[in-house]
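This document starts with one chain, in the form predicted alone, laid out as structure tokens.
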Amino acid sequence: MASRRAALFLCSVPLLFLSQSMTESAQNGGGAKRRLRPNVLVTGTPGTGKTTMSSLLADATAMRHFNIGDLVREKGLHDGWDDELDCHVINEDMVCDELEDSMEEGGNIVDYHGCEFFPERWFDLVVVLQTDNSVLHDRLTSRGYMGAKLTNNIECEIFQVLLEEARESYASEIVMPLQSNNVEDISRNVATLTEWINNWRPPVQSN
């Protein structure tokens, strides 16, 4: 899995189950500062979706919006070019420690491809966009991807390789697969993450 997660190039659950099974989860999940609203991480294979929706999410509740790869690459954020895979050596620990005091304030969307790099304390929903393979490829094609990055971003979502690290890097009950097809599934997508956030209130910590 690690060979199709680097090739990743740079390189419906009921909402008030969701936001208690999340409640519990963050209480567990320790964390030195309170947060007021959450941290959301939105995550897929490229070409799901994930900035356009991430941007209309940020729009529709007024939280801050970082995507990592424009974030790595205004910042310098990274180790240098990668011909071979065409992208960024993304530097993890110099985009964690660039995000921290966001995060501890709390009130973001993050926007990678990836996800398992990032602290697990610091979100209290995974999404995980998803889209139908000829989708997917139509997508890719007119960004310009062609030979064997476009079937390693292909083969990735075959096999759900995105889901299967949200699913280990995180609690099972905040990640939340969505099927990112068209332009309706993105409008119900936001109006169901806007409605989570809304109703989201920062956990009961105990003495």
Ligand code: DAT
Second form
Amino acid sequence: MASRRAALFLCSVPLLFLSQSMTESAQNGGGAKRRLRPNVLVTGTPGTGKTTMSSLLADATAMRHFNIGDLVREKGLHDGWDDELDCHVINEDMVCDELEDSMEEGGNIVDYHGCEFFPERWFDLVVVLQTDNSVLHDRLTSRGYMGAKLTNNIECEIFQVLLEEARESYASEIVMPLQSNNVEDISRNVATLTEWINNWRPPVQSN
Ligand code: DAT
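Counterpart to the form predicted alone, namely the form predicted together with 2'-deoxyadenosine-5'-diphosphate (DAT):
Full assembly next; the chain just shown is listed first.
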């Protein structure tokens, strides 16, 4: 597991039906403070379409989109550059501090190829995008990935590392795997998640 997780750092860089229990469970998984809109984490191996889908979803729902990779670069939320892994050494505490106020408020889509260091209380739904190996291989090759970096990311997807990480880090009821192989998948996923977000209500708090 450790080697699979480490491999992820090299990549710096049909759901038409939601059960009532999933929706309720997700709504009740909120944090201590009552937020009026949900927070959604979109995770998955690099190249599965997190940023593409999150951007469209943010447009459709008027939610904020945080691309963590961009945020780390723009705000310097890292401890330098790792030449061997070819990525910034992300400072997880700084990232969490940066996001805390927005997450408390709600209405955020967070897009990152990892999920275990965020506070569990932040998220009402955790989407894990998944892509067939051959499709992902072509996308990552187009992005210039090669050698170990390419292989490690493909292996991450084969071994479903992000899905496993999501299920270990969050209540299984709020973890939603979605296929992302083609543009029809993007449209369907955006429609499904838009409906979920628009139907979301804050959990009723007991006295
Ligand atoms: P990620 O943010 O997971 O690294 P991305 O959104 O940057 O991925 O997408 C990588 C490339 O693949 C980009 O050129 C858009 C394309 N892509 C993403 N999802 C797709 C899908 N479901 N169908 C076709 N192309 C897709």
